[in-house]
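Read the single chain below, which is given as structure tokens and is the form predicted alone.
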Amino acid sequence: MINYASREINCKLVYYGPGLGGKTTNLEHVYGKVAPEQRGKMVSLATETERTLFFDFLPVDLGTIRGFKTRFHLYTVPGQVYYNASRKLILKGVDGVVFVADSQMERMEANVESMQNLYDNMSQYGYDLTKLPFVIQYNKRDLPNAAPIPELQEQLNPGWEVTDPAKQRVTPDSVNEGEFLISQVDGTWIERAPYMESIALKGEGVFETLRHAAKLVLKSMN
């Protein structure tokens, strides 16, 4: 969305995931850090167990684009299932999704229900979130029921089949050493979303994750 009365490009970030993961905790993180002047109010819609949360703001080191400033939307979605409505609601419009999975064993689940749900929900808009900017985010890594990264990988981030033959070639992580985003496997060229790993109510991996999502974003609209 552009705005050219004050040059600004309005981008949307959903923040995806199962309830309780830590996507509020992101958010509430950021708005605190984020100087008054450079961030609009923050809304909160409670719900009985948690609440979806909105705000926006002007990020100074992300540059311009063509002359005009960008400006984030950051919204986070109700995790519990039977609140679908809301959560395909936030999702139009949608520039750029950020899944919040619960690195705990007995979450993978329903991390693996709201994934599906978040496929579901974006081809009903027609939207194809392999061809979106989209990153997952691993939180709670500190807790001492996480899951392994490679079993929650397998589990939330196994990969689409890359079909351009322009993309067909190996391509590495640039935020984890050795990984690849795009290799081959069994003879088939596999894509797989970036992650980053957080501790979310430490803030840790928070901006990193919202920097490495804001910077996808934009990279789509040059």
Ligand SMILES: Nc1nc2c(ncn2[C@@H]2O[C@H](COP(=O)(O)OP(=O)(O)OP(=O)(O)O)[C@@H](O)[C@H]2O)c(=O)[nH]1
Second form
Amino acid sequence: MINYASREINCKLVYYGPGLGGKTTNLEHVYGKVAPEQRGKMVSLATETERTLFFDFLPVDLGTIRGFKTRFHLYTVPGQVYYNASRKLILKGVDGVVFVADSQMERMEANVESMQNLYDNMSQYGYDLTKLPFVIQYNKRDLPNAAPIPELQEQLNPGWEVTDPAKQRVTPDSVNEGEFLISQVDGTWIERAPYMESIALKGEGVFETLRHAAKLVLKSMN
Amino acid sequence: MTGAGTWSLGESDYERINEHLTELLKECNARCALVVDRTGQLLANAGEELSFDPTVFASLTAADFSANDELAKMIGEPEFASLFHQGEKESMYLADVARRVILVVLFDKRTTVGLVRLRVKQTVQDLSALLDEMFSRAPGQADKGGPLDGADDEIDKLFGK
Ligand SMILES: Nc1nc2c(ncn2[C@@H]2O[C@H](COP(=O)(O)OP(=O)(O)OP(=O)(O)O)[C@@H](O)[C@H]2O)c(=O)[nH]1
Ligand SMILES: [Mg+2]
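Please show me the structure of the same protein in the form predicted together with the ligand, now that we have looked at it in the form predicted alone.
Shown next: the complete complex, the earlier chain at its head.
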């Protein structure tokens, strides 16, 4: 929402993904690293065992553009399958989505299920994930049982067909050198969501993900 | 434009919302009033200075309301148009406005929930009319071109390529 009275641009960014994938850890790192005057309080509605029950919330200022403060409201959803009703509520009015995948091999099925659930919940609101700012974060890259990126890409980010002729041109991936966001595969134009690798527990890749998603959100507003 | 949470609030609309809130506070002797949108963003507030973080308050208000909406559906009601949370000293009354925003009134012993509820009804009507007008206005008419039009370079500069 663009507020001309307070000269603020407010955006809602939702961290989505399977339980224990590292969504809350992403926000905790941002909270710990951003200067207090550039962020608000972090609110976590969690169970006693620190599993997200409803959501985490953290407002951060990411700088000023043309005299407007860009304020991002970061939310995480509860990843546990059981909490779908709450998860869906948090998507209301979303401006951009970060999908935090758990790279561990044995969490592949949970990742796929959560991605499917994201598509389902978005479409129930009439939102199209292929048209909304959307970034995938492959987290826990530090673990020995982390699946290789190509495998994660194949399972979680196979891409969608680009039907708009104006977009049918080879587009390099600015994050992962030598890769493409839009390219032709067997004669069909395919677009994939941008992805980044991370070790949220150590803060690696956390701000890269946030900045990238924030950039896409702001660009979608002009 | 993706059509999810994107809309804008102009200065004159903001002032008109504020006038309605001020009027309401005067009539029901409440402490303060806030308007929060359904995604949890604060649009306006009036009355006493807030002793808490309004951004956090707004996000919790929207979550509270949407959770209660779901509860309403489960028991066969289309919605709960209003919610009342009663505390020992401080209480709050929340009302839906045209399913677009939520009006929150904070009050204490100097008034009663009956009076607040009564006065809020009128404010809800006034704000509904105002919001209908805001949303029916041709898009971009009031503020032709958003502040981010053609700002790609500035965005890149702020966030890195
Ligand atoms: N090794 C490793 N552990 C991580 C990493 N990121 C998060 N964790 C750990 O994974 C566990 C779960 O992290 P959370 O951030 O609570 O996960 P979540 O996605 O919020 O989980 P839900 O709230 O249930 O949806 C915690 O013990 C974290 O310390 C990482 O990059 N590497
Ligand atoms: Mg969590």
